[in-house]
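One chain follows as structure tokens, the form predicted on its own.
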Amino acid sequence: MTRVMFDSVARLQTRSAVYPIDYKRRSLLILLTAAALLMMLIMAGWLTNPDALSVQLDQRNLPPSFQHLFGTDWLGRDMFVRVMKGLLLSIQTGLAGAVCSAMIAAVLGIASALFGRQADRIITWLTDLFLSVPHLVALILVAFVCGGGMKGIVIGIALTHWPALARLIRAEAMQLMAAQYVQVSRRLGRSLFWIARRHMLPHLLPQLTVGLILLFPHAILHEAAVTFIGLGLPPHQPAIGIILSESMRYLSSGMWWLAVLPGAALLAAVRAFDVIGSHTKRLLDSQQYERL
């Protein structure tokens, strides 16, 4: 009895040492701060007046001021409105591509564990094939084949960003397939679809959620990169890649705000997604550890 009590106290002390309460509170505070910053950027993109995107030649090339926070461009358009609209468009594009990519990763990762060694070998070979090609190169090729535009970017992100998450889901699904309750379900005649829906998806949902959030920074940056070289969104849309591409022609004349401020806003949005994903993973890991 004394030994059992000693082991319980030691286990509780170990958990508190690994995941102290202050650490979890700090992670939650950082997560909420990043989420608030991200919501401010999204709301700014929704609420800003699109009339500020109209051409006003008498207001062109103005530096940042209280009237124009990010200055104006060579056509007199308010850069703050253009940047916020561009970030909103990039987030929407990244969301569509990341969701499709996470769905592909979930299907392939679970199928690799459910359908035996032959299916596992094929899916593993396919994953290694996509991992052998840099994301940006593959994204450019897919976007070019699909004709560019938002459709090409979304398809490119969906087809190039799933391998790393699929490997993680496959490893977790393999462990679940070896669990006793899954083996009992199979002996009782449950179908593979039933096992995937009732046993695997509830356990894999936290990993999928964190993986989806962490896909956002890559999706947004790659969308901006492909648009920057002219294979992404059309020029008439206020995308961040288009803004940065157009600003390169005016940096030599001293209009630094055309590139610095849109680039800083893009990095802030990407960093906010990265912080949300990493701290969400830490909080989920601490909760999972406390259940042991």
Partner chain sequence: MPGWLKFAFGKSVRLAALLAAVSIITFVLISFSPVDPVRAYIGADMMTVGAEQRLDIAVYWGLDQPPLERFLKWVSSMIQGDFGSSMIYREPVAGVIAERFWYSLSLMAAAWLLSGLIGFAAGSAAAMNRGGWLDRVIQWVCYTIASTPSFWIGMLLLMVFAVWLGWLPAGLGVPAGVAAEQVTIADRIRHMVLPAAALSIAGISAVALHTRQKLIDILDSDFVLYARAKGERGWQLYRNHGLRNIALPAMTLQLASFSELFGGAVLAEQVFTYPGLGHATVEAGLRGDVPLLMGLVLFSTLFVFTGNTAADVLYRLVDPRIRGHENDSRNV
Given for the second form:
Amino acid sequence: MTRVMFDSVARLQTRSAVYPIDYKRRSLLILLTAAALLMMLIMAGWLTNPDALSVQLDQRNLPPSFQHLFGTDWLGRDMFVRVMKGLLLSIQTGLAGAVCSAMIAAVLGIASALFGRQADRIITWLTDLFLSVPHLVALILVAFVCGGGMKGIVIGIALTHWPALARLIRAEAMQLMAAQYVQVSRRLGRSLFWIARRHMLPHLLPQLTVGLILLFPHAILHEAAVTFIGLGLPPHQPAIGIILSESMRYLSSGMWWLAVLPGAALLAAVRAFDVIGSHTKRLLDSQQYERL
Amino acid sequence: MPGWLKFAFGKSVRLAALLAAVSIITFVLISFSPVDPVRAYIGADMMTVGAEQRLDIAVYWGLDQPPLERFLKWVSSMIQGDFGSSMIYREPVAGVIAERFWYSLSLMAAAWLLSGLIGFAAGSAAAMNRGGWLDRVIQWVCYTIASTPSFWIGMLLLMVFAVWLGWLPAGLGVPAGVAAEQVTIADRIRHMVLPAAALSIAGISAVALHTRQKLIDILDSDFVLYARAKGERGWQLYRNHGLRNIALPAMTLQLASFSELFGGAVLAEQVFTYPGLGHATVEAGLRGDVPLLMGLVLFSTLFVFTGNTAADVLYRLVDPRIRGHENDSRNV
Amino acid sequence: MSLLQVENLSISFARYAGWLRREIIMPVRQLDLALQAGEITALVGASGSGKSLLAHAILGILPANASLGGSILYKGEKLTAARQAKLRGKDIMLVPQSVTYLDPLMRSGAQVCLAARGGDPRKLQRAAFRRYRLDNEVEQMYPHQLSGGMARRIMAASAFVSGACMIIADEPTPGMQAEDAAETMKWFRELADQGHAVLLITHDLEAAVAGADRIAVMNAGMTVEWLPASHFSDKGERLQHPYSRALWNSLPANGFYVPQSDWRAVSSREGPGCPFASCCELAAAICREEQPGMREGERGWVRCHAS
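Here we have the form predicted on its own; I need the corresponding form predicted in complex with the partner chain.
Everything in the complex follows now, all chains and molecules, and the chain you saw is the first one.
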């Protein structure tokens, strides 16, 4: 009655699996590539010779060439060196802001779960409050209050970027708080601080790390934006925002490389951070079915 | 109390609390600022202005009084609709904001609609072809746009379309050297195209990625499985179930993105020297125009709040589940 | 000839078990089944035994990461993806189990209209509403306004208007009151009497025995026995497979006899031999060495060495 009929299982598998190699290995590969690219950018910023930034009037306004990869500006300064140094500065500023922001998010998110309903309501309201002013307006306000400079930007980024991450951490911490082993710890008379340190932090660390990495791109872009406007880093520092805002004056003169290449370098750095963040998230997402 | 009245009351209380909190924080921040408003006001003429004159200016702005008194005075006049005078434009703040809001409004509305429509279409197309090449291209483009400084997009557009091709004006809201009454609508639109394009490109990726994710969730749902079992597929499936179920979340997201829209407008207006609110915000920050800056902070808060409230209202009007719930509770 | 014949069907998924380690899980490993026009066939198995996946495999709506083995024949011809796309909703129709299968933002009348084939959708839908005793106002209701009973009628009406000759009902009766369940079974009996083939996927053996013509018993992703429903009687003397007997005798009406061993503990076992060798009371040496083939008995077949 029954004919045993085997379909070629292998053929069906290739039809249904869209990615030829499994995507976690692929994620790891992409992540490492992005990290390598980023390291190269940072190393370039560190190692390039600052002598190339000196004014050389006989080398003015040169388009990109092998000698000057990104060309030179109206003072004969090598744009590649300027951009790499600027990128390093932007990344540092962005990192400082993002780290502060993630710490605020962690503290508030955990506090929300730890200190009961009243504290949670206050923190939730605070979160909504900080989301209700456009980031850039808040950044301009803080930068103005601090009188410009690095300090203003770092404080501004720290104060504006935490709410989204804080919400994530809060939700996760709430779940942890309801977990049985945390409840048992509480009955055993453990202090809230002990619970936060022993039970919460270790579990929240992966989320927090991914959240922090995914904050970098925003932080760096906002740093560049505020500096571009003229409220950020002072003009004598070669931040990317400064380079781009200076190039505005030369847009009509056909010196495209002054605007295009620095912007593209910034884009590459930001995108690398974004890729690292999202693929780390994918890798940490264990027990996930292979789906697209 | 009818549902909508309760809703409106709740929203008003929230708005009042929000504006109060934002004004207090802003005021405290500014009063701790090392920037001397008088110095900022006088600017380069500092050397030529004597101490007495400086004191006069301080008295004129009310800067000689203690902060708390200044704050109360500011709040009480604000409640009467007087937001003070802008130092740089020498006009009432309310007037400056109102005038510039119209420039920004047309710019932001155009960009909002455009980015919403393009983003929605792109996100839908990506999700319907999940895993395919179109999906990957759309995702790649969206993630790249999300990593791109929006002012740089503006600069590229400016270089290509204004400098290189010469199709469109490079900046300002109206042609230079033309009397105000001679400016035509066409002129205004021509000046708005590039900033609006820059602003909408920056806004596309969020809508597209969000729409894609929502639609994928819908496509994985039980009811789409059943619809597919019934033989629906492709465009028909999208029209019958996809569109119906993602239109509202997408609209909501787009309304909730007023904050990014305003931030984007600040940068786009800066690149194209377009005389809108964003440009005014930058000027106020750069030149220490405290009354204007505070007015703009409050106004942008109100703007963002309006978007969020509109999203809530839309949900209550359109979603039959919430609508039905309202009716039920009224009947009880 | 059977309308639908499922032979040695297996369904597997790849998933991550950790950071990078992948594993293949195979919820369905050896599924055989035949469906006759004019009959109700019940596929009975415990929850989680992979029954619902069969419905999705027949319709070709498994998730993209699923792999299939074995074959499904419809009207004697292989059911390919292209053929499935053509037959879905037209020849083969699904009756899902709960209200979550209805579009929450679409009025129920419109949802039934969408399923209609061969004729004016509106007229078909009205006729189906009359047949399943649904008021005209229900047309305008959204799923969240429907009662559980109304939702089931809507889905039955959808199957009716499709005019499909094969109906797959996924868990149609669980959690229902006795009279509701009886009414639901009556609908399927009517359809079968009109010449439809009905596949009833359920974990409720009692309802299956009462309502179906033939029963396939499934455990751990395998059909262990396929036989007429009438063989489930008395103490199960006419049942061939020990699992079927254990299942039948564990019913409240048959004395709640609880088997000594846990039949579900085997589901992940790999290797040669009968997968139930470790928990079967009748297991002999051969059961551990050789996988049992299918043996034909009176009006059915069984996959067991011992029977």
